[in-house]
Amino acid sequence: MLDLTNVSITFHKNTVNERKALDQVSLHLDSGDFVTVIGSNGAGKSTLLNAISGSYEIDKGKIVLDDKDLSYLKEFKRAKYIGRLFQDPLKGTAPNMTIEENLGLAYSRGRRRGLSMGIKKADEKLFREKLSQLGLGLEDRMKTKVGLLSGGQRQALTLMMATIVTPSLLLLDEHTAALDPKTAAQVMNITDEIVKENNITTMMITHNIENALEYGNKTIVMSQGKIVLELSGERRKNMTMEQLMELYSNTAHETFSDKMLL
């Protein structure tokens, strides 16, 4: 369960420049809600995620994850509850270690692992089974340094990284994006199963109108820094997209852009 209350976030304070990022934010998602977040450049869609993670500090209000206070905790320390993916499959992986490495230091996350070094055969074979839900062929590739997959086998094994240890939240900040649309579909697929599996609660920024009404379970629509439409159950599922484009037209008062219709 998350419980965002009057998230504030100011950027360039008390200078000509002074813009409310985040104005007074407050949302509710149940555990294991999927929620799709979209709205124009600036909304403040990626400055939402990064109070959450903390890789910002909020102004002022309050953002708990599991009964678990996380309005002033520095973001290494949340890290062991949030999982996150960027749009840059660069983001989130060491490019000079192995695929098996990789997913050694994530499923370590919030762990005691003692003084041994090297992946457990156990591990490994965790790890083995785990990729070969992927469908990439990445479990034959164990030794296989991560700076020699492509992008969208790079971006696959970052949710597989984020989601190891199934986190509290998991983040995605147009995960997809960088990736070509025959790929990022097969990541978009991955993502959804894994989601489902494990019953993370979720939150995903897309420019993809049609992917944020088929994902999850919510929508939400930020313009300005603010949440200006929730929408859910019924109403959500038998939107179009050409009806969510004129809501969202008269609610913000502006028009989506022609990346956002892709």
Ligand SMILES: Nc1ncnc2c1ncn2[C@@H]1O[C@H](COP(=O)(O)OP(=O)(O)OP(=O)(O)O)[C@@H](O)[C@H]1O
Contents of the next structure:
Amino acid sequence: MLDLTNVSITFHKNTVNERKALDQVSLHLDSGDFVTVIGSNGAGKSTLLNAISGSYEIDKGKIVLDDKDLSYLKEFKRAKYIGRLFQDPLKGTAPNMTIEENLGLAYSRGRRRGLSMGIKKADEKLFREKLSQLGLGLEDRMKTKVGLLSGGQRQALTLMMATIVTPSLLLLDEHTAALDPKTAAQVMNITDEIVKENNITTMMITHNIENALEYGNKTIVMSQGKIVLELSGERRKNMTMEQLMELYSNTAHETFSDKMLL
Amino acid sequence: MSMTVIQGAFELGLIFAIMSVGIFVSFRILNIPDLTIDGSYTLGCAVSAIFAVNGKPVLGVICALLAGALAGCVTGLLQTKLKVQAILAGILTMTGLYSINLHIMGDKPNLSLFGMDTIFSYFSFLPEKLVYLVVVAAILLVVVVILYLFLKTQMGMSLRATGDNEDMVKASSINSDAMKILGLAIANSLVSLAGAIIAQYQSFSDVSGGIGMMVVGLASIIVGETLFGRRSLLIGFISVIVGAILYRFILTIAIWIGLPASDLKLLSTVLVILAIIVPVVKDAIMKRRERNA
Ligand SMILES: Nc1ncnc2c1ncn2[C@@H]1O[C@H](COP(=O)(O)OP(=O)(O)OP(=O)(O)O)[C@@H](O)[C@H]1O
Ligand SMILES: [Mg+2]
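Given the form predicted on its own above, produce the structure of the same protein in the form predicted in complex with the named molecule.
Let's see the whole complex now, leading with the same chain.
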């Protein structure tokens, strides 16, 4: 369960460049909710996810995840409960370390990292099993440095890493945007499978309206640092892409950019 | 060149290999340009010398190791908690250490250990000619094995990842600040250890002995990498050690053919620059050839 109450972030406060990136945002998600987030460039989508994950410190407001107040907790401490994927596939993995070392690091998330061996024999088997779920043949390349993998493979691996210890919340920031259409669809399918299988509360930013309606059980539309529309249930089910775009433009008095039509 | 000179170069190469492994930790594994080195090397010399003068050479080496770790922590805290730029943080600690090192040496710019017991005195049961070589090689071996094993633990992996991709590290609930401080402490403790051994090896400690040590370490790392490339952790360590020994031989040969000792630092700088530009030039020539083919 995630609760945001009046969360605000202003960049470059008291300068000519002052920019309200988040303006009193409130949002409630139930456990297991999978919400897709859309909105034009600069609407504040990434800032919202960064505020939740702790990459950006919030100015005001409250962030509560499963009864824990995260509002002013350090980023690495919140990461105990939050799994994250970025748009850039290079951001989520350590390129000079092997696949198994990357998974080993992810697998000890939330526990004290002491002087026991980084990868234990028993872990290796689990990693293999998990990787074979991806269907990319990575299970046979455990000793390969991650820097040698393709963007799609790295993103799929990052997804595995973010969920190998089931997080309370999964944050996806356009995590398929840098991939070719076929790989993007593949990674999107794996994402959906993992989220459903483990019933993970998830927020996914996307510029793909079709995906936004197809996946998940809720959709929110952001504009100028605010959530301007929340869709769920019957209303969302009966929504077509065209209607969603029209609704969006009526609410925000803006039209979709070409990027959003894609 | 006499056998004694060759052996001497080899021994020095092994001692500087310990230092270079330390610099490898900060420069390559953590990806931080840490300039504390020059100061923490002298810190090791000073601590080790003053303890040896007072008849406690082994304790001196151990305390030097700890003092180096402390110096690394200071630089690390400046960098992480106070957000001082990496280079500046190192320079601040190094400069401050200059005064501290002088105080440790009893406010004298140099200390002689002639006739005093050193760590090497405890190994007089070995053949006289081999004492230095064996002791130094053993210390290097122990250091590298422990460090290698540590880097394979969970904490060690977290440290390596911090230098590789800090975003990923934070997202995996690792305290990257703590890892940086730890890494700098390890790096500087090894540098200080090398200084401690040198002081007792040469029976001498000089407050300006650390000048240019950063470049010496870099030269060893880069010379090694030109030979071995950048591959696994183990090969990385081997390459640094071979690089440090080779580098020492290059200096020895330079002196042997008549280069004045005062020009050695310049030679070190030129070597590093050469080692950096050779691959770049090679690449450019290859590309031009391909284009003209
Ligand atoms: N670190 C930062 N410093 C200053 N301004 C920022 C920073 N991050 C974001 N902003 C500003 O905040 C606003 C919202 O940015 P954000 O990245 O959240 O948009 P977005 O909805 O993710 O857009 P996109 O679809 O392009 O990714 C923008 O005006 C942006 O310029
Ligand atoms: Mg964004």
